[in-house]
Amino acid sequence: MSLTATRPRLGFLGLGWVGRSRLDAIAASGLAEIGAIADPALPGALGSLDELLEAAPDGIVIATPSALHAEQAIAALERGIAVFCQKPLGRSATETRTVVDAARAADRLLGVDLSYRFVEAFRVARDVVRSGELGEILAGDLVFHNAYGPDKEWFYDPELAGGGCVIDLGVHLIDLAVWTLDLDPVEVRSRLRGHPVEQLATAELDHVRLACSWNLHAGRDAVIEASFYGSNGAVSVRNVNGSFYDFRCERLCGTSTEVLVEPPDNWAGRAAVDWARRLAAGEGFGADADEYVRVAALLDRIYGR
């Protein structure tokens, strides 16, 4: 694909409810074409990665198992084709750095669905933070309680996940951490519980405190925070009523609090329209993909590998 602002053409690998739900908010964009669909499950649909990239579509949307991603990211990339991919990249350090690598050799635009970047009210609690209004962030607080496990059984198979709730659910709060505070800890502590992958994690990254579950008795669909506490007040990001998609920010200072985000907010697939909007624009690897190898190392270090 020529550098220069067009209208890209799209193959969209693995179509389940991720899958789908990706296709359908880069079309409702208009940013896009979609291009080719493979789904070995879905009739008359391509068969394989392989059948997708005959197709010589200008990105590809990755959705499928964990273990498959950085193989299929980097046969894609090597073909000169851009890659917008589910997390996690790679089930360690050494798999996500290789598809950063081979995008950046490619000069081809790499995209991870970190979708909490993207929501409202995450967005606001960051600039909150980096505005230095809270003074010293002497404290962070992340939580990611799913009262649901996962469905399909690849989940708990550590070599085809790369692990259990820490790379499916802590993998945001990492990441919001990383993006939020510039988090570059010294010290990393945690606590895995669960078999054969955990089920319940906590962990300690100097300090910012983290904390993540599948099948938690939590009186509700899920339990999601990530507060930020300064010298000068803090901010606060929750789920409303056990909701996934709907969040709250607040300013809090002393026993008050501002509310600064309300929901709704329809964030569902904004990361992905956001990649096939700078697709579009023609951008090539950003230096902003080296942040997926900064999560994945601190994944490795809370999983002691």
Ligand SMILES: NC(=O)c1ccc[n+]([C@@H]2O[C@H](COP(=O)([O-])OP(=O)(O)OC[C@H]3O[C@@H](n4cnc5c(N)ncnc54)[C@H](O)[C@@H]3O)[C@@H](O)[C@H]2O)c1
The other form holds:
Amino acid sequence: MSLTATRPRLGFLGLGWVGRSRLDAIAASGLAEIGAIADPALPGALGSLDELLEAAPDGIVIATPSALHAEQAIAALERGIAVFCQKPLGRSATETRTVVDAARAADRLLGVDLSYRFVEAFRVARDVVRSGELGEILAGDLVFHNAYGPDKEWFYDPELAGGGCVIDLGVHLIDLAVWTLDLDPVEVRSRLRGHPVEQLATAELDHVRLACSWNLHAGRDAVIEASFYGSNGAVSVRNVNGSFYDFRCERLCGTSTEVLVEPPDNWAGRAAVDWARRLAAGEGFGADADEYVRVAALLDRIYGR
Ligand SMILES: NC(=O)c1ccc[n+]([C@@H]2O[C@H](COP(=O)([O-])OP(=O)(O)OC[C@H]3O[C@@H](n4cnc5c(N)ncnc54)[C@H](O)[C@@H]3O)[C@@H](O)[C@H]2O)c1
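Same protein, different condition: the form predicted alone was shown, now please give the form predicted in complex with the named molecule.
Everything in the complex follows now, all chains and molecules, and the chain you saw is the first one.
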């Protein structure tokens, strides 16, 4: 198949809340052809991954419960099928590395839905940090408190979810810290509260502090923040009015504040669409996939495993 000549045909595995949203975003982009869908709970859909792979799509979009991601992604990659997977790609660095190695061996494009990289406010904050204008970054503060918890039972089963709020929400904070600061901490300290999976976690990765939770008395739907304080100034992204979707980015200097990015910004399906665009352009394995292992290794250190 010549990917540059035709639109890639995609299969969709798992069509719950996120799977449906990513399918809609890719369909609206027109970049790919929507092929078969597999979800045992969905009437009219295929019942299994094997049946989906039989249809020989060019790529599959995985949005199943987290424990299934690695095994399903590897099964597709070993058949030469590209993968876009929901986070977390694996429940540990070892599991994540196995998937990345399978993508490398098959030379297939592997994407993970680390969706906040595609939010304009976080992208601009990163550009400001990396321009060097803030001087040395002295402290980072990243927060994701969700006043609700997940509404599906599997999220509370450590085997099925791989953990609680850290692997669910903290993964985004770790990814943003690594992506923005190229963070490679010497020291990782953490405190996790809750059973059988953590509902609240705080961590220090050298000079960067992380906090995330489910079901916290946040006084609003969510508190989401990434602030980077440098020797010459700071940049801060915060959600607006407790929103899960609206973010403002500000440059801070002494007591003054300059707004750099205001909502709205329709970012939710952008990571998926970006993967579809790269697949349509004929891209194979990208070395950026190694960052997924780096993030997973930091998750392991926060979990103390
Ligand atoms: N990128 C993000 O910011 C983001 C946000 C929310 C959730 N997620 C991730 O998305 C994934 C799905 O979350 P969700 O809230 O949509 O869950 P969900 O429970 O709504 O959806 C999962 C779907 O997978 C289906 N499924 C289960 N086993 C299957 C199998 N073997 N084959 C095919 N389908 C199967 C279920 O029937 C269900 O429809 C999770 O891993 C979660 O961490 C990512």
